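First comes one chain, alone, set out as structure tokens in the form predicted alone.
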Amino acid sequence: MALVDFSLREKTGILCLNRPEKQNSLNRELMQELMGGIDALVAQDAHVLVLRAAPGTKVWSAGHDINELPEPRRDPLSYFDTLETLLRKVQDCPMPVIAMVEGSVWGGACDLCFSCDIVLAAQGSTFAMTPAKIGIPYNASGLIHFTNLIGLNKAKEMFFTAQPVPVEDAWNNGFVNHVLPASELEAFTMRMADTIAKNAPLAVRALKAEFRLLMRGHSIDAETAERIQAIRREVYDSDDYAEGIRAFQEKRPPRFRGK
């Protein structure tokens, strides 16, 4: 069974997460299907993409499949890992990508959602960045992405607490474009997609590329980059990282010792 269903509706490509038995958690197979679906819809001349889950879902996605995280002493979010490759694929997709969200969004799926260009969400949806619950040192590109999106202090709160952010707060902080009743979400999303698709495709693609390039306006020196990597390495080499993964697999609260 496909883990991602994709289809083309006039000039709107639709990618639907389809791993309900695992709450649409992002394993390698699903992420590779997502990337393949993006390529296929680009080849079919879609002008806009919609990323969604099935109607009525309680969990849009539970995030990165923890069972596929690497063992301690290996970076869980290195440049060529599948999740990082997928996030860049969405950000660099030539046409706009709309995240249509219903239910809760966790961890890496939250980063996936906010890698999209527009986020439309149903009332009652929540967003949580949870690496601190498991002991994962998030990477610098992800932190810069969230800081650009919601500001430094809100990004800190989201990562430090690892608590779900209600959709109304997400809208107030500017990382959700519209909040709608669940019964109106799909129709509203498709109307917006149709509106975008009717505009000049080359102009829209150029605008997306410009926004992407302008958001790369951060530069750090080589010493700072090395220091960041060293800080992260201390975490994924730690006993706490191994404990976080074990606790998740054993379905128990982690017992972190700060070592």
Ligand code: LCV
The other form holds:
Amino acid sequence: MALVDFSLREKTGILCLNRPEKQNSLNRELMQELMGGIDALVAQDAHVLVLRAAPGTKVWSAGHDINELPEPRRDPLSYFDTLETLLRKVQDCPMPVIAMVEGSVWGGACDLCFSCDIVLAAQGSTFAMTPAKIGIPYNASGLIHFTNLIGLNKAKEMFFTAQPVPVEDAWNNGFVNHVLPASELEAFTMRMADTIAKNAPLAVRALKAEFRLLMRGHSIDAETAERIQAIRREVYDSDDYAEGIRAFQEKRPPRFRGK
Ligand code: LCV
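Next up, the form predicted together with the ligand, please; the one we just looked at was the form predicted alone.
To see the whole picture, the full complex is given below, headed by that same chain.
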């Protein structure tokens, strides 16, 4: 059974997460199917993509499949990690991608939503950034992404607390374009997609490429990049990193000891 269903409706490509038994958590297989679906819809000349979960879902996506996080001593979010590759795929996708969100969104799935160009969410949706809850050192590109989108203080609050942020609150911080009653979300999303799809595709694609390049504005020197990696290595080399994953698998609260 496909973990991602995709279809073309006129010039709108629709990708639907379909791993409900594991709360649409992003394992390698699902993420590879998602990237394959994007490629297929680009090849079918879609002008806009919509990324969604099944109607009425309580959990849009529970984020990275924790059981597939690497063992300690390996960077859990390295540049070529499947999740990082997927995020860049969405950001580099030639046409706009709309995230249509219902329910709760966790960890890497938040970053997936933020990698989309527009986020349309149902009332009651929540977004949680969870690395601190699991003991994971998030990566620099992810932190810059969030900071650019919602501002430094809100990004710090999301990451330090690791608590779900209600979409109404998130909306006030800019990363959600519209908040709608769940019953209106799909029609609103498809109307916006159709509007974008009717515009000049080359111009829309050029705009997306320009935004992508302009948002890469933050430059850091080599020493800073190396220092960030050293800081992160201390975390994924730690016992706490192993404990966070083990606690999830054993369905118990983690007991972090700060080492
Ligand atoms: C594997 C899962 C998952 C899951 N992986 O249903 O951003 S970072 O750095 O943190 C990054 C590394 C990341 O994205 O990490 C993942 C962050 N995600 C989370 O912390 C959310 C973890 N999931 C939950 O807290 C709960 O599942 C929620 C609150 C989403 C739903 O709770 P509920 O009680 O409704 P279950 O927990 O019973 O989940 C149903 C099945 O889905 C699996 C979970 O293990 C269970 O499997 P079994 O039926 O085999 O026990 N599942 C849920 N999330 N991220 N598997």
